[in-house]
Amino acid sequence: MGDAVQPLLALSSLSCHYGKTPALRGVDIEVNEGELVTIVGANGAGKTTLLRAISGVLPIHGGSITFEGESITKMAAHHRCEVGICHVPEGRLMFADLTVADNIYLGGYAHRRDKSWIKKGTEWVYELFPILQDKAQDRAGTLSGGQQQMVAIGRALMGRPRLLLLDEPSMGLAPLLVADIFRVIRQLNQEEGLTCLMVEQNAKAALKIAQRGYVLETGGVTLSASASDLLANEEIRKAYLGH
């Protein structure tokens, strides 16, 4: 037998706070290359608290960070992001003052000096999200919660990540919309190989697209199993995926 293959991304014994309160304990979790793994739980169960904790946002108070075999626990947040470690944040985070062209061209800040990626990364963009071409002269806060969500990954993208993080990207949208965000991360997934840490409060539809699954319950983690068989768990699909 060959070597196991090292995850991209592993927490182990990860824990945080808010002030005194516990919001992570004792976290455990991998994510391979090329995977999309999606975090099922609850509202308050810390899905958001750990998406800011890899990203570097919010400081931990326990365990470690370790991306592509290397320590990156007490690595400063726009370092990570250097690194290929790109956050879609829940609420989107527009700059809704500027334009939808130059809130994507910030998303590249960390690589500005090469323009060939600025180049190649906006028009990648446009070609996933054509109403963006349309609308890249409107300012940002003008725009729909779907296109603003477009936005939002968009500019993600312009870091180059490695992994991508994206925190509730079907939030507020309309059906139709959900659809067409989750068609654009599965085809990320699938057939550009990101690999994406998903936390998602459809979980149904995030559980359909990814290849594995965690369930967080009060800051903890209280299963892990393929996206299939979290589909199939009947204490699941009656806890989280309406039946």
Contents of the next structure:
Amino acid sequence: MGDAVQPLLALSSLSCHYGKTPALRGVDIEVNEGELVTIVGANGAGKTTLLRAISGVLPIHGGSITFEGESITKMAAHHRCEVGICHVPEGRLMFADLTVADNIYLGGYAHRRDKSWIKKGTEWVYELFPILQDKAQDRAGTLSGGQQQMVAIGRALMGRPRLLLLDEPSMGLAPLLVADIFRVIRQLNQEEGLTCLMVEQNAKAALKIAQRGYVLETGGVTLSASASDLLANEEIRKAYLGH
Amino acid sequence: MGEVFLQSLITGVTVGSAYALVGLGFAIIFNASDVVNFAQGEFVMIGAMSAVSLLAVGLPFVVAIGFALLITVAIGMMLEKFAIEPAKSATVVSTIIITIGASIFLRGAALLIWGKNFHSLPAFSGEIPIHLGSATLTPQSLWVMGVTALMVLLVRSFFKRTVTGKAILACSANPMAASLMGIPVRRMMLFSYGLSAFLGGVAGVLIAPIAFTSYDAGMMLGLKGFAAAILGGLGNPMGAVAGGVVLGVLESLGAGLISSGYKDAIAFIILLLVLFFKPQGLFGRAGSDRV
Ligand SMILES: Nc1ncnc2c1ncn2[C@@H]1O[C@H](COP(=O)(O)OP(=O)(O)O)[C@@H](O)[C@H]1O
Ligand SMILES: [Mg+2]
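Starting from the form predicted alone above, please write out the structure of the form predicted together with its partner chain.
Time for the whole complex; same chain goes first.
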């Protein structure tokens, strides 16, 4: 990408701590329009912290966040959703007692007055995940892990994302379902042109569908390269790809 | 015996309706934030006392009641804004203690404004009782039961049908996820306190023509409403409503069949029994069917 292209999201020396313990120390990351970027890192590296800082549910202590060229560093979390930053959280965080349909509907809260979008978005979600249509009136808490992950993604899509943040979408899922979920994410990115920033412990699968990746270690970026370079990198293979 | 029973039932359902509204207020705030708001009873007192004062300065009845409810809602929202929200990082227990402090503060303020005298409102539509055999039913009782039933239905459909109602449920299920969906969690909390205060205020003006009100009337009503909420399974709004009615009926049956001296004791004996033997309440805790 040339310098003329302004990144969709730019994090500049972002830092964040829990009490006195630092969780992010000066992170610089950029995501360009249309890209699928993945962040690879061990458990506890700060991946979840990073995504929460971007969507504003966690206060940051230094640095800045720029989205579409404008600083959103001080913007409240619920407004970040309005500008198009939608987050599929780690652990799915269902509204367990509400129905699947209501979970998906509430994903569009920021656009609740735009009836035509709510209708179109809901159809889109059910098209991506037909099984959810059958389960629409079931309580979300009764669904299997894989189906809950679909609800979590569908709910985020209802927010009309310009940037989709995905936190370990494959966590705790059977391999077959993991493949399903990754197929949908790839489709969203490649066919619908949706920009994605995905955090994964399943680095291999993530790097296979991503264009670029960052390696995060103890709160700092240690490596940034194209996905294919990272897949070929000997140290990365050892540390994160299991061989 | 039969007449005593019927009369006790009528009185019990009437008083129980007020407990139900207070209990519903407890359940709404508990659902939204896991906090038991011990200032809930004070909302009842403020609604009733404000209506009395506004009527005394010459406002028409309906206007006086309307403003009294507005005042109550404003105080409920101020409680959230100035006492609960600043302490948002406090634990649930600390927050509950804050609500106890707020209830003492509100009672003190009421004492300064209204003094120690007892007050009451005129009945909404006359005092001519309806005879059912030897038992009587006052028009005000009908108002209490009817308006309570209406409020319960409105609250129920608010949570089931409206986007704001669902958003409040989402905040209670998972505040972080709600925030990620663009739901303004604090504003929803403010709304919950306003709604609870409104229900308390409604209970206050409904019951003021039947029971005298004074600066400290909220304490007992608050405890009874709390007992109703526990009886119904804390955090289960419709359970709290049922709990309120059951409590009112048991109380008044006890008073009618045993002795009126035991009336308040009955509520607390029931409360203790439920806490010992069925802490999830008679109708189950929040979970399978919250609303
Ligand atoms: N709520 C919290 N309070 C205190 N420390 C936390 C909290 N959440 C995460 N941490 C710490 O911050 C670091 C980064 O955590 P996290 O962002 O969850 O990592 P990852 O998602 O990469 O597994 C870890 O050391 C973790 O123990
Ligand atoms: Mg994580």
